[in-house]
Amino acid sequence: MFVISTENFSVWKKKQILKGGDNKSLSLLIDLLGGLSTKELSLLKIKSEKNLRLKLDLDSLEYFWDKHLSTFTPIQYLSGFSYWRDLKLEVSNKVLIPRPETELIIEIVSEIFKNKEEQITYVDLGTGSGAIGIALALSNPRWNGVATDIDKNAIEIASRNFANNSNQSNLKFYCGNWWDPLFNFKGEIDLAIANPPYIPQDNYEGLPIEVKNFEPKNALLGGEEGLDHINEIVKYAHLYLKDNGWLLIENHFDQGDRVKQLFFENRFTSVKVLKDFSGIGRFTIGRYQEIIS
């Protein structure tokens, strides 16, 4: 640890901000690296503390904040972490870094499911960092769930993440493509989750510095119109999902009415598109029913 004096800690970081980059990315980068919560720091002007304690030294910290300003490498990715709800998950360029409109397909799941007593299984596709699958196994002790990936270095970062955020066993991981390895779960899933890759190759050319040159471009190209891997999770939904399972994809901002109506094609109901923080709709949902003859 290194005492640093509130005095001096303040100069520095006003001196930081003059360089550029906003207050709201020095302060995670001084919470993940430095070990100052955003918290803490707010209470720093409230408090009249003489020094405070940090993980690093404020030179340290300078040479990654300046990293960061020149190379535009995500603040996550500088300190290997991320925040995602009320979890700390270990980051790499391995993995996309979880974003907060993610969030909320876990109040949507928790919508569909509010008899916390029942059992059910889920699996989140494409797991990532395992940000979705592991909030939903701690929100839900008694579920079963299963999270894949195609990258084992993912399903690697994945498992490390359950592990340090939960001495739960309620979450299984296997490596493979969408629901590949989920050959002993045909037919018995209640819900599945999946945030794929959806980003429509015009669109993927246009993305930040910040996403284009460091996040996996195989967890976001989603094809020429963003639509390659949510056509395959649909198309072979019937095969695993249990009768009036429930099928939940994140998608494009425009991407809504088509995903729709793949759902119809593919034998759901009860279809609809849920909108995100900022009104677009970013989520779609549906029930599988299988066919009476």
Ligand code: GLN
The other form holds:
Amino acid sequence: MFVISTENFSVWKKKQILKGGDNKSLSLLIDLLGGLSTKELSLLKIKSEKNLRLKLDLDSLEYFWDKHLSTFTPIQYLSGFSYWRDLKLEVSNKVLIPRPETELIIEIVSEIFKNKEEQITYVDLGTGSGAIGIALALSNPRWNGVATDIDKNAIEIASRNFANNSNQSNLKFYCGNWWDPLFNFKGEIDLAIANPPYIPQDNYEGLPIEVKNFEPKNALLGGEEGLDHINEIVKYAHLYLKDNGWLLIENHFDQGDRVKQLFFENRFTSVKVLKDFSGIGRFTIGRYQEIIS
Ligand code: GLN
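Having seen the form predicted alone, I'd like the form predicted in complex with this ligand now, please.
Expanding to the full complex; the earlier chain stays at the top.
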């Protein structure tokens, strides 16, 4: 721990923001690398304490801030951590930094499964850092979750995140492509969720440097039209979902109608496109219906 005078810290902070970047990123850096939470930071002005404690000295923090400004490396990758909902998750450049819009998935699911006593089996396909799967396991300790990812580094990170955020055992991790590792769960899934790579090729080329140069391409790029992985997930869903089981997929801002159509073509009913905070049709949901003949 480094004890630093509040006055020196304020001077340092002003100097950093004059170099560029935005306040939110600087606060995140002070939080994730300096160990001073954004809340504590905003209380500093009121509390008028003489000193504060940081995990790194100001020169080291400045080194990371300069690196962020000159290379556009996201603070989350510089620190190895990201906040998402009430979780603090380990991240590396092998996994996407979990996005705020994705947080809504947890609310959508709790709207669908209102009866908290119900015991369901859910799957988080392409879990990355584990965000969705872990949040669901924590808020529904009676549920059984399975999370898959094609990248074994992601599976390792996600498993550690689950272990570090809970002492529960209701989420298992499997390495493999989308549904592939789930051969033991055929016809047994009540709810499947995926935030797959959905950026179309042309859009990918134009992504901001902080995304394109650092975040894993295989977690973002969804082929020519962005729909390659969504197609695959919807097409094979019938093998794994129970009759009336739910599928929820996050999609790109303009893909809602096409994904909805895809759901219909694959025997889904009650298909809806739900909006994110910005009013974008971001999530497509539906229920798989078996045809009994
Ligand atoms: N929403 C992410 C972005 O815009 C993309 C996530 C994804 O492809 N699943 O960077």
